[in-house]
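What follows is one chain in C-alpha cells, specifically the form predicted alone.
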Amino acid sequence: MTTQTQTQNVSVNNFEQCLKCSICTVYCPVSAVTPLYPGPKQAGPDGERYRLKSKDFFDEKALKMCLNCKRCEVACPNDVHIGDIIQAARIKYSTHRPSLRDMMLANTDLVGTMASPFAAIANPVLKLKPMKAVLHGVMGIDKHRTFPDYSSRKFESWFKKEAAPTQDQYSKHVSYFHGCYVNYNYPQLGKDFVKVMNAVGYGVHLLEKEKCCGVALIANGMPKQARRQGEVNMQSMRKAIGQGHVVLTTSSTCTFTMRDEYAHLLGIDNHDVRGSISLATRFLHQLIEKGEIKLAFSSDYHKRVAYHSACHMERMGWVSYSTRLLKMIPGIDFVMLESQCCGISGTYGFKKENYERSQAIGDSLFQSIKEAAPDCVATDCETCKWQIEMSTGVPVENPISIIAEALDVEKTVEINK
C-alpha cells in the first residue's frame, strides 16, 4: 500500500471531529423506521471509539443495519466519513462467513454470465411463485422481491459486433465502464449511451479488461474479492487514460465505489485514476458549459419526467448534471422529487430480513412519484430503478436514455461537426 492511498485511509476513519450533533440520525433512512438501529452516530464515530478498545464492541447485527447510503455523510457539518467507519469496521471486525445467498448475490459477473444464456427460461422460472417461495425459504431472498430480466445478448456481444468498427471514425475518444447492470440486464441503456456520444463527435471503446466495481462484494462480506477486481479495474482504466481517453459510466454507484470506496474501504490507490472517472451526465454537461458540444431534440418529444436523486449521487455532489441536462430537452415536463432513499441498497432489499426495512424506507418516495402521476422515473442508479418499478408500477430510465430518446441525431450531429 503506497504512502498516499495510507494518508487517504487515514483521512477517513476521521471520528474525533464528530461534534455529537446527532444530525446524521435525523437524516438517516434506517433510523426513521426502526428503532433497533444504533443511528449512524453511535454505530459510527460513537462506537469506533470503543471499538479500537476491543473488538467485543463490534455489534454485527446492528451495524449489518446499515444501508451505506451516506446520506449522514451528506448531512454531516464536519465531513465526517460516517458510513466509511461503519463499512471499514464491518470489514475488520465481522467474523460472519458470506452464506450461498450472499455469494450469489454479491457475484454480478458469475450469475450474469450464467444466467444471459438461458435468459427466456430463467426470467420466467425466478417471476414464479413456487420459485420465489424455495428462495425465500431456502436462500433467505425475500418472495416479494422482483429480479430484473436478464438479457439473451450481452452488451459487451452486442458491442463487439456492432458498434466496435465504425468507433475508430471519430477524432475523439472516451472509453466506458458499462457495469454489470448493462452488460447483463439491460444492455439499451449502454446502446443509448454510445448513441448519445457518437452524435456529439465522440468515439467509444470498451476497457480493456473490466470487472464489476465490487459495490455488491464489499456489502456482502467479500473485500479481498472486491479488491481483486477493483485492481483489474484500476490498470484497465490506467492504460484508457494513458490513450487519451476519458472513463465514463452511466451508473452512479460504480462511480461512487471506484472513485472514493477503493481507496477508502479497500485500500487500493486510485489518486491517479479518480480523476478521470465520471457520470455520461456530468462530462456531457460540462462539454455543453464549455460551449464544445451542442444536443438537439426532437420537436415532437413530450414527456413528465420525476427525478429521483440517488444517494450515492447526492454524495458526489453530481444530481445537478443530470436535472440540468434533461431541463434542455424541450418537450420535458419535468418534476424534481424530493431528496429521499428508496430502500433498496443494492443487494440489502433482496434480503428477507431486511425486506420491510427496506419498502419502509422508501414507502414515501413511492407515494410523492405516485402523486406525480409522471410518464417515467429518471434515475442514474440501476438498482433505484429495480426498487422504484416494483414498488410503484412507473417505468424508470436513465437520463441518458431519455436523452437518447429524445435526441435529434441527424441535428446533433450536424451542429457538431
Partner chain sequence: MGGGLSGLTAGIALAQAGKDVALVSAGQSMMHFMGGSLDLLGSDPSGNDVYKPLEAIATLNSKHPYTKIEDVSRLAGVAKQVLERVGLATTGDTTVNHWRITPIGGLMPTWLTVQGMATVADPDQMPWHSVTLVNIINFLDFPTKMIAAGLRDRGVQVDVKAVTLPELQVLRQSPTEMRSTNIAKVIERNDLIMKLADEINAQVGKGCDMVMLPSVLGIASGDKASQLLRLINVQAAYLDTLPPTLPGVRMQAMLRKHFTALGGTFITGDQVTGGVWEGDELKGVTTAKLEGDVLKAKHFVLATGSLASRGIVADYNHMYEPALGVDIDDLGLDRTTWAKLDVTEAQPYMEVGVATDAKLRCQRNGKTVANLYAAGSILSGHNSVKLLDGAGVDMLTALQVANNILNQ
Second form
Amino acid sequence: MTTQTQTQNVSVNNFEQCLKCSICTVYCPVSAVTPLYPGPKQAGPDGERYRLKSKDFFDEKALKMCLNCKRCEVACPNDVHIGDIIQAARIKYSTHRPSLRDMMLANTDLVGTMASPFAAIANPVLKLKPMKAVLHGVMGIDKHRTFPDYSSRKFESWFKKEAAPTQDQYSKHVSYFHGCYVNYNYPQLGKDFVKVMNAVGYGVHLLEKEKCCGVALIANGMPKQARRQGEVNMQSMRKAIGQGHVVLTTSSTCTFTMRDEYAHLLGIDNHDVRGSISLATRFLHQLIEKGEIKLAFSSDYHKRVAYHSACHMERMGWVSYSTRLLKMIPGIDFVMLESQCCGISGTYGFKKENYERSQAIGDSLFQSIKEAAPDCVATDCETCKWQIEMSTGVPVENPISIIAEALDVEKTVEINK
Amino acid sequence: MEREHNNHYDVIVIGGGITGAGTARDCAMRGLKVLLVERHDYSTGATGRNHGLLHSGARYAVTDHESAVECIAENMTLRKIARHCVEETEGLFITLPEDDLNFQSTFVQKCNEAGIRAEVIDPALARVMEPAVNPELLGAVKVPDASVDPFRLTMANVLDAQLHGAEALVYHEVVDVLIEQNRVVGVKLRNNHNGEERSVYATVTINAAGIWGMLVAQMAGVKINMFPAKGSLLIFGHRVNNMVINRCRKPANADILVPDDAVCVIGTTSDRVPIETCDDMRVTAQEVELLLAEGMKLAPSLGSTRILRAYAGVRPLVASDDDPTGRSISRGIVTLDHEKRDGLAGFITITGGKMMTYRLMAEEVTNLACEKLGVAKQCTTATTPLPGSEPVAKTKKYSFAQKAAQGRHGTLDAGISSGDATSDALVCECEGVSVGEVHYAVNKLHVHNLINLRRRTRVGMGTCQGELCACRAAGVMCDGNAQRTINDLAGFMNERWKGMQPVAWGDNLAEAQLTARIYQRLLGVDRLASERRVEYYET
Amino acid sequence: MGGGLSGLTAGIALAQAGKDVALVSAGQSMMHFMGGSLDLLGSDPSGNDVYKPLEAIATLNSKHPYTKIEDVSRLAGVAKQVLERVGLATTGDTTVNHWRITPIGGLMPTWLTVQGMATVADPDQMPWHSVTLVNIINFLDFPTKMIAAGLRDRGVQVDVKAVTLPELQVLRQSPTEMRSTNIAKVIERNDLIMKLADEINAQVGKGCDMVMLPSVLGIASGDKASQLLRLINVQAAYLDTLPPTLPGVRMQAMLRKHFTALGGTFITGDQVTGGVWEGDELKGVTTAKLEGDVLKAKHFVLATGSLASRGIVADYNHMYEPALGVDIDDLGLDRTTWAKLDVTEAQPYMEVGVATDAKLRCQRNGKTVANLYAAGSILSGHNSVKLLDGAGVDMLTALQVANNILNQ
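Mind sharing the form predicted in complex with the partner chain? What's above is the form predicted alone.
After this comes the whole thing, all chains and molecules, with the earlier chain placed first.
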C-alpha cells in the first residue's frame, strides 16, 4: 500500500489538479459576454469544492449558461476536465424539469421523423413570420433563427434504395453513424461520404439501429433518455465492430459525445467501442499515412477555404486530421481561422434567452471569416454550419463534402484498385 | 490599592485562545470589568491547530468517563449556542480487520454510560453513508461527532465579550506579572507592534495561556508541571469524507479524519517536546509518513488526494498536583487557585481540558473568580447564543460568496456590505471571500495584517494557498505604506509555505512553483521586501 | 513538444527554415504569467541586480543552460528579431538591462519589454515627475494603492484615478470574471477605445507627464492597445497586472499565429504520452488524443516546461520526466531536500530538470539520444525565479536547438 502513496492524483475529473492559474477564464466564450456566468474556474473546480460540502452551493441558473464547448479543457495546462465537472454537477444536482421547448429541441430525431414527411409544408411554415412569432413567444425559440430545412427524403431512405444494394461489392467495409443532421436536414453530406468511401474501395453500411447521439438531451437536462439512446447505439456498434467494421461519422460532436461524454457524463461503459468510433477525415488521413489509399483530385477545382475548428473537434484534438487532409487538395487556397467558438453550441443558440449571447460569442469569428473572404468555410460540425451561414452568409461545408467535390472519382477508383 | 479607574479591571484574562476568549465572555456576561490580552493574534496556539472536531465524547468513553460526559454535554450546548461554527456531520467509529471487533461492544456500552448515543450499524450501511470509508471495515458505530471551526468560535466569543463590555488587546504580551504582598495585582504588557510597555491592574488575573501558561506562572513565581505534547495534522485539498471517521479502538495516532469546511484533516501524532520548541513547530517527514499511512486506513483515497498543508499544535498536558513524581497526567480540566495552592492571591490558572470543553472551563474559572470578587451571578453562557448563531430564515437566494460568508459569520453577515459590484467582487476565489467581507473583517474583527485576515475569512486557505488573493487583499488593505504592505505580503506567503513545505510534492509543488513565478518573478515580492521572516506567532 | 515560449520559438525557427513542424501543446502556457517583459539575466546568484547581462552571463556556473549556447549575444539578437517579425516590437537589448514596473509598484531589471509598457532606464532616476495612475473602477488585479506607494517612495508624484464605461460596469457584475483579458474582450468587441480615451483624458490634470494604465487591451494583437495610447493627450504606457497578464497572452497568441502561418501544425489540448524507440533513436511519439497514431519525425524537441507546467513531475518518491521518460538531473536531491524552509530562498527543486549534453540533446538510460533535444525551462541547472533568466533561457536554448538541428 505504501508504495502507492501519493504517486498519482485520481480525483474525479482531475478537479484537484487545478492550480487556480485562471488560464481557462481567458478562453471561455461565455463569461466574456455575460457577467451572469461565473466562468469555468468558479463554475468548475472552485465551485465543486464547495458543492462537495453542500449541494446548496449548486447554482442551476448559472451553470446552465455553460455551452459545454470544452474550450476551458483544451486551454487547461493541467488536464482538469472543467467542462465535465460543470456538466456532471448539472446532472447530479439539477432538480429542474425540461420545458416543452427544451424537449422539442433536444429530441432531434423525433422531431425530424415527424417533420420529414411534411418537409414541403414544414419548411415554409417554420419560416413564416407568424410561425416564428409563435415559436419565439410561446416556445422560446428565437425569432432570428431559421430552422434548418427538413429534407423531404431522409438519408436512410435514400441509402436503402440507392446505395445499399451496391455496397457488398467492395472488399473492405465500414459502418456509418450518419446522425440526425444528415438524416433529416442534409442528406447530401451522407451521399458525399458514401461517394468518397466507395471511391477508395470501401463499402458503407448503416448500423442496425441508430439513435440520436444524445448531445442535445444532455444539454437540455435529459440525461436518462440520453443514456437509453446511448446504450442502443453502443449495442448496434458492438455488432458492427464484431463484423470487423470501424464506425465512422461526419460530425465532430456526435463522435465526441459517443466517445467521451457517454463515459464521463452518462456512465455508459463504452471502453470496448470507443476506439472503433472515428471521424471520417481521421480515418482517411490514417489510411493515406499508412499508404493504403490515395486520393486524386480534379485539376479544375479551385476554392479559397477557411477552416473553422469546431469546439468538440478541438477538444478531441483531431483538427489536424481534417486540415492536413484539406491541404492535400491542390486547388485549395487554405486559410486557418483562429480557433474560437461560433456561439451556437447545438440547441443553446436556438433559445431566445441565449440568442444575443450566442451572437456576441461568435462575433469575432464572423469578423475574421469576413476578413478572410473565403469561397467557403470548412468545419466538421453541423451546428457551426447553421450559425456561420446565418451570421456571415458564407457557405459552410464539411471537409468530406469538399473532398467529394474536388475528387476525381474515376482516377481515385483507378489508383486504389 | 486603588488604581486609576480606567486602568483597573475586575479580571485580566491572559491568552486569546478559545479558553481565554470563552472566559472573557463569561466574566463579561456576569457583569465583571474584563480585559483580555493576547500576545499575537487570536487562536494562534493550540486553538487554531487541532482537528476542528466537535467530539461526541465517544473517543474518551472507554478510557476517561468524566471527559466523555463533559464532551457530550458541551457538544449539545455548542450546537445550540454556536450554530454557525458547527457543522452537524455525525461521526463513525470503524473497526478494521486489524482491530479487535470485541472492543466495539465495550465501546458502545461505555458510550451509553456516558450518555452518548452510539448506534451500531451494518458495515454495508456505513459504506453507503460514507462512501470514502475503508470498504474493508468489519464494524461501524455511529455517534454524534461534528465539525467545528475554532477560529470562528474564538472570534464569536471575543465579539460577545466585547458586546458585554469587555476590552480586548491583541499583540499585547504579558512580560511581567505584578505582585504586591503575595497578591497578583496586574501585569506588565508589551505592545508587540511598537514595543511600548505599560501596566494594567486587576483584582483577579486569570492565566489561560495554554502551554505558554507555564511561562506565565513562572513569571508569577509559581510552578506548574506541564508537558508540551506536539500533535501534527495534514489538511487535504477537498472533502474526501462528509462524516467524521474514527477508529474504534483505544485512542492512538492519526485515527481521526474530520471534514472541515471545504477540506478534511487527518491527525494527530503525539510526542512530548521541550517547551522551548513550542514557538516554532514544524512537521517532520516521519510524521507526514505516519499520518498518511494511518489516514489511508480510514479512507484509502487519501493516498491519492492532494495534501495542502501540514501543521502542528501543542497540547497543554498538566501533571496532577497530587502526584509528586509529576508522571501522572491529568486529562481533564485543571483549575488552579494559586491562593490555596501557592499562597499567591489574585491569580488563577485554567488549563488542561480541550477545545471542546472550553465553555465549561470558562464557567469553572469564572465561578472561582466571581467567588473571589464576591459576585453572585449565575453562568448563562450555555443558554445564550453567540453572536452570529441566531437562527436565520432561509428565504433569499444567495451568491456563492454570500453563502460562504454566511457560513463563516452566521447572522453577522448582515454587517458585510453586499449587493453592489464593488463589494461583491471576489478577492479569494477558492473560498469566496468578497471585498465587502475583507472590509468587514478589517473594520470589525481585529485585523492588522493578511494573516489575521486569513483567520477571520479563510482568504488564502483554499487549494492555491494565496496565489492571487493575497495580493488582491494586500491591494485592498494597503494603507499607503508600500514597504509595510510588501513585507506583509512576503510574510503571508512565507506563512503559507510553512505548511506546504513538509508536503511539497505533486500538485502542491507545481502550485508552489507557479506561485513563485507570480509573486517572485512577476511581482518581485522577495526582492522588494525588506523583511520577510515571520515569527512563529504569525504562522 | 510544448506550446510555450521555448516550443513556439523552436517551432518558428524550424518552420522558417522550411521544416515541416508539428507542435503538441498540453493546454496554454506559462506565458500567461510572464507579463510584458522578457528577462535574459536580471540577478546574479547572490541576488544582486544585474546591469550588464552579458558580463554576468559569462560568470555563471557550468551547469547553467547558457553555457550550451554558442553565442548568447547573437542569439539574443535573433530572438528580438523573431519577436519583431511576429509583430511584437520590443525595447531593450543585451548591452544593458532596463527596469520594468511590477504589478505591486517595484522595479525589476529586464532585457526586452513589449513596446507600450512603462520602463525605466535608471532605477535611481525616475523619468517622470508627475504620474497619473488610472485604473478601471473595481478592477482588483491592479493594486493601485501599492503601485502609487511604490512610485512615491521613488520621488514621483502620483495621482490615482479610476474610470469606467457602462459596458465595463456590466462586466463587474460578475464577482470573479473582471479579469484583464475579459476587459480587453469587452472593450475590443464593443469598440470602446475612443470612449475610454475620453474618460482617461478627463482625469489627467495639469503637470502630469505620464499616464499609467493597467494592461487590459490587446488580446490577439497589440493594435488596440497602441491605438489607446495614441489617443491619450500626454505620454502614456501600460503596466503589468496580476495574471492573466495580457501582454504575455498576446505574445503567445501572436507567436502561435505566426507559427501556423509558416505552415506549422499546432496540435493543442493534447500531450505526448510516450516515445517509439528504435535502439537509442526516437522514431516517433504518441499522444493522448491521437491515440494509436504515431507522430513521426526526424528530430524532436522537448520543451514541455518546468514542474509548474508538468514538464517535470514530482511525486512522493522522486522527480521524473513524464512524457518520454528521459533522464533527469536530480542534483542528488530527495524529497526532504527539494524545498527549503524559507519560501524566498532559492528552492533546490526548481533547478531539477532534464539532463542534456553540450548540444542540448537528452539522455535516456544514460545514453545520449541523437535526435531528441531539450529547450526552455525543462532544462536543469537554473532557477528562473531567482536569476530572472526565464525568457532568455526559453528563447535562446530553443534557437540553439533549432541551429543544432539545422546544422546536422
